[in-house]
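Just one chain is shown here, as structure tokens, and it is the form predicted alone.
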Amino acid sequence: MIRTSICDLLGIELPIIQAPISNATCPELAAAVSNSGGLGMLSVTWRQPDEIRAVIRETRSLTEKPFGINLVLESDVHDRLNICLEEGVKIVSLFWGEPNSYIRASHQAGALVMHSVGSVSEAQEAASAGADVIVAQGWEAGGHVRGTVSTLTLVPAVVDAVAPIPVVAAGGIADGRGIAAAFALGASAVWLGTRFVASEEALAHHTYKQKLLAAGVGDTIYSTLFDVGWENAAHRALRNSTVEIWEKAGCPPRGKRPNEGQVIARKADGTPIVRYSFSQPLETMQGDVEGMVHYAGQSVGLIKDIQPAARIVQQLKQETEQVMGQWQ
């Protein structure tokens, strides 16, 4: 059984966290992995706030077990952050900003904060505000990345400067192999994305899970390329059509990029979506969704099916197992 400190602090059986991805979460991956013992989590920054009421209840509808929820502070959110404390959330994920009103107020709430950092001085600060637990966040990992350091020596640097904080470890994990090897780094937790992005649940495009299953662990890049929407912040993503287009041109900068403003895809309300969008393909999408960002880790190369979400827990679960017993 893989199960550590911090069980008891969230309420859940299993240390595996399902990353927020953004849109592409919604209720029933939450609750699906949530039910399967380990940490669903529901990304509520770019939901509008009936939107978010819904989906935390019908979340709540589909599972008894702890959830949480993601907010980028890139923005103001702390209106995003009251519609979660009023339905009752009691565990907040940050990212991407000074936490420290938001933990204020997620603690006068009752909540528990874990904050994602991807530099040792970031996690002091994180601790000093008083997060509850902190996320690693390797430069292995997909979507927007805090940090440059990779999580292998990410993660015990943290351990030790924020002790006896918990730590969780991100980026670059995707089976029982890396869940190990985050626990020998002094990890209590792991925090997975790409592989959740590649369920049955997800609201990914079918194009984008099918992109991440035929990509291997040197297909994406790290850029600040697909940045409408969100500028000047790191990330990273598979390599497509935007991107080659883009380095034939030379890696030109913002404003000088090939077909800067050209509407390639529409989300399902028709709403446009230009070239170098930050926005990630999801199902209710149409047009030219290859060309928009696929964010992903480079664990994608250990990824080769879709499977549901309950699934991949409990195959992480077993995976971590043997190769934990194979030290014993």
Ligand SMILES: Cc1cc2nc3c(=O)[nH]c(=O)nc-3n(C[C@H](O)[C@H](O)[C@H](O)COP(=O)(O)O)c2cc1C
Given for the second form:
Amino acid sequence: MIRTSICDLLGIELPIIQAPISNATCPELAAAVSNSGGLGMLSVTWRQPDEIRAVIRETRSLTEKPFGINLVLESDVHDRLNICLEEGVKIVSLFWGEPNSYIRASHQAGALVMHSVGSVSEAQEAASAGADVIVAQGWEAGGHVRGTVSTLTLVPAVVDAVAPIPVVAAGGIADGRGIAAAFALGASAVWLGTRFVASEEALAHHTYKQKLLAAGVGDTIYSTLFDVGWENAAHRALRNSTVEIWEKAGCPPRGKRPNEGQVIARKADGTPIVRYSFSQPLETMQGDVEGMVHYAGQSVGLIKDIQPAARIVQQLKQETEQVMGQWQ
Ligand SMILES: Cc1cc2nc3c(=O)[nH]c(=O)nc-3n(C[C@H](O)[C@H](O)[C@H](O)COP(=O)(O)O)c2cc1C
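Previous: the form predicted alone; requested now: the form predicted together with this ligand:
Now the complete complex, all chains and molecules, led by this one.
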């Protein structure tokens, strides 16, 4: 398998990164990916301080290898970053916002920063702010989507703009063909989200995982529809019953959509989840989970099975070697 400069920088063997997939991340998933030679990640934006400490400590008990944490900067999350740094985290990933003060704090604590961007200008700003790695997220990505340019064009443009800073390709990658393509574009590593939602360890609800298997490359919708909790933020998700009732109503704006405020599911502690919430269905949730947002990238159409994360990493490695072997 190709070894790139990012392997030495991050202390990993394979340039394959399990993308932060919000609260579907967990210690078992992150540790399985790291133990397989890739980089596992924990999303901590929507976890309470005690839980953040607990998931970091648990991950550390499961692996001696490096792993990272992710924060979405849509709100002020300095307190959460401080907890992670206090816990000794050395790889910090940031998304969706102005990263300067977070980069400074991370560097002061001796941590590296990877910043996810959706455009060349955002990449240049992150590079000027001192980001150690730039994650270029194409429009086909699942979850919240920062830009409007496809991975195929964004990655080489960002590589050119921020050289020699390493660039990670995100969005649309779910197998060895995509990984080989990303290297051909100049990426130093790949960042896979939807593929790892469809892993045994991910905390996504089982009906969500089954929906991923059934979906094709054209079954996602890019919109700002699921906005309760995070407004005006474009995201890509599977079409589901909530999308259908909204489309049937003529795609009305926020405030005029069918069944707004309707409680459709509940978290394990009983907290209600309303229609159009930005919360994704987790295995502990109950109710009409089908009507909740099922974040997924176009790469969903390439995913045919739910597997343990270690096997996914192994398979990705083999497929990549096979594709690149054909080039010689
Ligand atoms: C379920 C899900 C949740 C996500 N949550 C986050 C998050 O909390 N933070 C973040 O930086 N990116 C998040 N993303 C975006 C991913 O990090 C990544 O950019 C994206 O999954 C890449 O596209 P792919 O799904 O085609 O692999 C999420 C993506 C998915 C699918």
